[in-house]
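One chain is shown next in structure tokens, namely the form predicted alone.
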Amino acid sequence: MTKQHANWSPYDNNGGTCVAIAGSDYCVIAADTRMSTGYSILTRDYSKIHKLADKAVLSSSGFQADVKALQKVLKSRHLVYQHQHNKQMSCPAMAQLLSNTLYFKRFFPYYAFNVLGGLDEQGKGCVFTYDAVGSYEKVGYSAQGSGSTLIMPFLDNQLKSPSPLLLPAQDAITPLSEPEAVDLVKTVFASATERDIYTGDKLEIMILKADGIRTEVMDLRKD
């Protein structure tokens, strides 16, 4: 008789997916809204985009478990952070934050894929993405999660980011007006929405701009 093993995991994927666009004044932050696991969807209306800071907006795919515990940490962080500083982070120091919080748990890591979007010190756009040991790099535009291998290509054809090999150093942001860049993560995820099953039911896309923040909605396709 052969021992059968429980093929338990702590992980699972609730698939997803999360884009970035950063501009000259702006940043566009998008995430669709389908939460699943296997073939069952567990709620069409899970909001990926979390607010970090007034300049520093957080999407998150993978484990959506995982997502709330690394929220819940970064948000206590923030807070220590503005009794000692009597100030918000910026989209940097939170970016530096975040490396540094996936990093500490890379031994068990957060099974999260993450986008950080928002404002420098200077208003300018930057997106910073993320793997789930807190590797990161700066851009000008990011894709996470299960239809990022469908989105990240033609956001390359489109954008074109400069390499960062070039010397002098390019600046990273999108040339894209801000009206562009929305319509631009509308047809990617409308794109990408019919060849995922994980990604679909309703787009969410917040653009953070020097006055504030605005979130539009989108409905993507239900099946």
The other form holds:
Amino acid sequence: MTKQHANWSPYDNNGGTCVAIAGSDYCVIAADTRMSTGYSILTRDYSKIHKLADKAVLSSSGFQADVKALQKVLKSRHLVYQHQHNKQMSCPAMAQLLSNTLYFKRFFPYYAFNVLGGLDEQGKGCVFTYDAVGSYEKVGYSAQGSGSTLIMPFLDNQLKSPSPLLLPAQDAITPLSEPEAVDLVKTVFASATERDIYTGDKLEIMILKADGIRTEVMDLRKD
Amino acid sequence: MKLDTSGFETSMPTIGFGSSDDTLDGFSTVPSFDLPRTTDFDGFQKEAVQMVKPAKGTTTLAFIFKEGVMVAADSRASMGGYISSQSVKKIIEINPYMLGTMAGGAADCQFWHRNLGIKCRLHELANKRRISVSGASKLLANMLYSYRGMGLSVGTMIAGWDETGPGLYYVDNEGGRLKGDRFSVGSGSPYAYGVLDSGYKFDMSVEEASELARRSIYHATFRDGASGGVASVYHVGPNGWTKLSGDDVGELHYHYYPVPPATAEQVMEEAAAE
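Can I have the other form now, the form predicted in complex with the partner chain, not the form predicted alone?
Okay, now the whole complex, with that chain kicking things off.
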């Protein structure tokens, strides 16, 4: 008897793009708000950005049901952490928790492409970028999702800094100020929207600084 | 097909010294993973890997010589044909006298090396002495063997200095474990072997060995599309490891093959000819 193959897949791709940029005392996390399936748009108004802790904000593209499940797991683990340690999780700690949570489902992965942004213990911006099964790296900027291949080369061009692996070490601070970074993000999404069918509708930007989080919304092309 | 484990979940809400025992015991057994409920596990894994395209690709190498162990790697991670990062740390610092290299799946290598580091530390605490390179590599190999056939992709080398001197083991996702004094792992390894094998001598100084390691990685990044970024070189000696160099391979190219400067007359001739 020939092996039976399933006639359905547990996964779907809802598209969308997420970007994060780290600065000397701020972090910008942005994502579009379009949720699609195949060639249809499910909604134009879905937020892909989620605050996990005071200093850690997660943005994920991919399969939003898996993203929702992932957020729930992280939220509950964070709550336990707060009960046990009487403080919020720092961004680097949340980064490792996310990596382990993703790897826990190594054999049935969360179809989620994540970017975690926030402020580290010294108040400097930090961005962590992930693959679907949990490998992660601290970087100065990152883009994930359907528009990432359009956006990353441009961010490399504008923001690329000497690799942290170089020896003797070279300084790698993004020289951008916060308004410049927000402007760069808006530019980058406007361009990605032109060429990626899954990106568009609205752009949601969260700016994290030591004194709190600010949100901005910008319209993108709806076609 | 439920794998045995109790250790992966860390101590849960009950605050009490009872629960912490589970955690300690748990690390000596196999972590538990959610498995898909399907009759066709292999088919599912193949499709899942093709869809999520986990980051991988590499050139790493390590060799033993008179002064210890030299370990080198590139820093590129690729997802399918897309370069997802040029700054991946592929030489993982397990503890101050042991290094692990990453080749194959990035998440697999990161996770299992972190797990190995925890086990090595627990061994130190339980036995009041450092774990040997042989012991550490065996812990890793046994762990990977229990996941044999499930699609992990790990090709790693454990390099260190213990009481018996310099040690180097190759461990892979099949559960294979080989002791040796010269290894290169990854998609760029054939190119690295070519340069490494032809230049290798046991009696090299640290400078000569590090230059050989650097050049081997450079040549692999030159010919292999999945390797690139920064060539890092580490040395493991009796007092632990030190990072010797980290050079961008694009710059190394012009260092090894400088463009001959055009002389003034040559330039004038070309201009006159136009």
